[in-house]
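Take a look at this one chain, the form predicted on its own, written out in structure tokens.
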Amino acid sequence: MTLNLCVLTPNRIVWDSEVKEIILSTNSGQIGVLPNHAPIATAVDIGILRIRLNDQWLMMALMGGFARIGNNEITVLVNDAEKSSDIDPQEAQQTLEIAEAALRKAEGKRQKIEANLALRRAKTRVEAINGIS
């Protein structure tokens, strides 16, 4: 048995196919999603979505959203979205260095709130690539 599993930013569709198990990052943790799972709606956090196929884990670095699951069909919508596979490693490594020393330079409460997202974001890539959360 499998799920349906559809990954939509506002500009494109990511991912459409059928999936074995999800690992989804969500704001209060990461859920397993599995065949059968029990209808939710929920807000996607910046982190991995880890899909399996068969044997085969990928990873995708999500930008945050939401997800809703039921009928053995998840749907999640969010800001941005990319495959492990498409993302340059140089490029994502000198956006992660970028983002620190951003956070560094960072003055007053807004520029501390924006440099940390930007920073979450870059971790976020950088582990899609190389597997880890």
Given for the second form:
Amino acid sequence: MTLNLCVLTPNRIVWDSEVKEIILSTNSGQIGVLPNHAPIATAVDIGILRIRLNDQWLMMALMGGFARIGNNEITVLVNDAEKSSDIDPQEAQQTLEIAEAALRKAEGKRQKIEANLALRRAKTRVEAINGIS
Amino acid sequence: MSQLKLSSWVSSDQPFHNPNHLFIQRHSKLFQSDISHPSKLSNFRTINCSLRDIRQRIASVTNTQKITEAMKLVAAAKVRRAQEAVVNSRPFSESLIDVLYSINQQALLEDVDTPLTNVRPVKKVALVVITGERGLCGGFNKFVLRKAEARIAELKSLGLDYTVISVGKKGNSYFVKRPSVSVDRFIEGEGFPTAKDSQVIADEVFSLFVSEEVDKVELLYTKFVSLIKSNPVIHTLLPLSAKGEIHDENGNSVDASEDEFFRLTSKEGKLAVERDKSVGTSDGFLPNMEFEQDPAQILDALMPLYMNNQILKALQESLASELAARMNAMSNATDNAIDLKKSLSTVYNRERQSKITNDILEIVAGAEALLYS
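Got the form predicted on its own; any chance of the form predicted in complex with its partner chain too?
Following is the full complex, with the preceding chain placed first.
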């Protein structure tokens, strides 16, 4: 009995195959999904998606969206998703530093909102590379 | 000496309206060429007299024709890729529409109040104008910018304040030259639009709307109707209505479940376009589907996705329209180059033949003169 996971972004399909288990970060905490999970619909926060295939954990950075868990079918719709193997560590670190600097300089409600979002995304990308399963 | 010869030629042969003196001064370079005999002035007023110059012109027109033809083929190939990109984004759109529909059914039209559906009395409007990156695409950019100006004038007459977010180098350079139009931000993209590009615009628009700096956001892009026709349209992006419907400026709703997609096929070897309407297949949610969070939070997460999707689709359609316009413009240019080359060749051959005839006449006359002397 395997789970079928589908991760979709607006311009491409990032993942479409079977997995053993996933751990998803939602607005109300992390949830783990095993085969035959009860059907739920949940919002997905900017965070890391852990995928287990045969005792090996893979990490993907998700930039917020929605997940629908049905009869062993998981559909995750996100604005952007990157596999940890596709992220360049140095570039991710630089983006994080730029985002932090931007947040410190931000003035006014609007710039703060933008800067916060950018910072959270940059952090997630760095975590995806560094995180140990 | 050549001057005298020319005047005698001209007075005997053709009615020539320009003063000879001025004509020769202006084209003195031509008459100093190594052609010893001044050629007969052609009937085409725009074409100059020297054989070598005509030959050079033919060569340059041939070059131009090769370039425009290559550009046309490149644009045609890219339109096909643009269509594939649209097809790749379909799974996302379809799932999203599915989910939105089901959630709204389940939430039983609760009055959900998320920041992006907040309908406020409109004082300031943000206009996102999508133009192309490069030129040589016919009237494409001009139509979009004209529509933008019209909309800005309309907003001004309604007494509303406005700000412009310009996407694309052509729009950027246009607005830079017009300091009277207040532009919020310039964005440039390259190549095919990705989710990251639309994310940048989405972030900008999101923060403008949520911080209440603007009360309405409109998207101005070019809708791809067919390979030879495209329309600039205005879509209201925010505020979103809870059903995920977007209304255009006349208040008609463009319902999400009847989205239109375009498709390029080749009918009998000619490129044709088909549009099919996709009916949102709602196999529905399972009856005991639970929401991990309350519907408000779920919709909160869905709205940015939907907004991102709309922006990306607008970008993709604009790109496809631009490529189709470039294809047509380059095709016309190639046809014009072929015509020009034909007429230049005709003139060249006439010149060449008349030169040979004159040479022969001279030789024969000289021989005759010798004979009779």
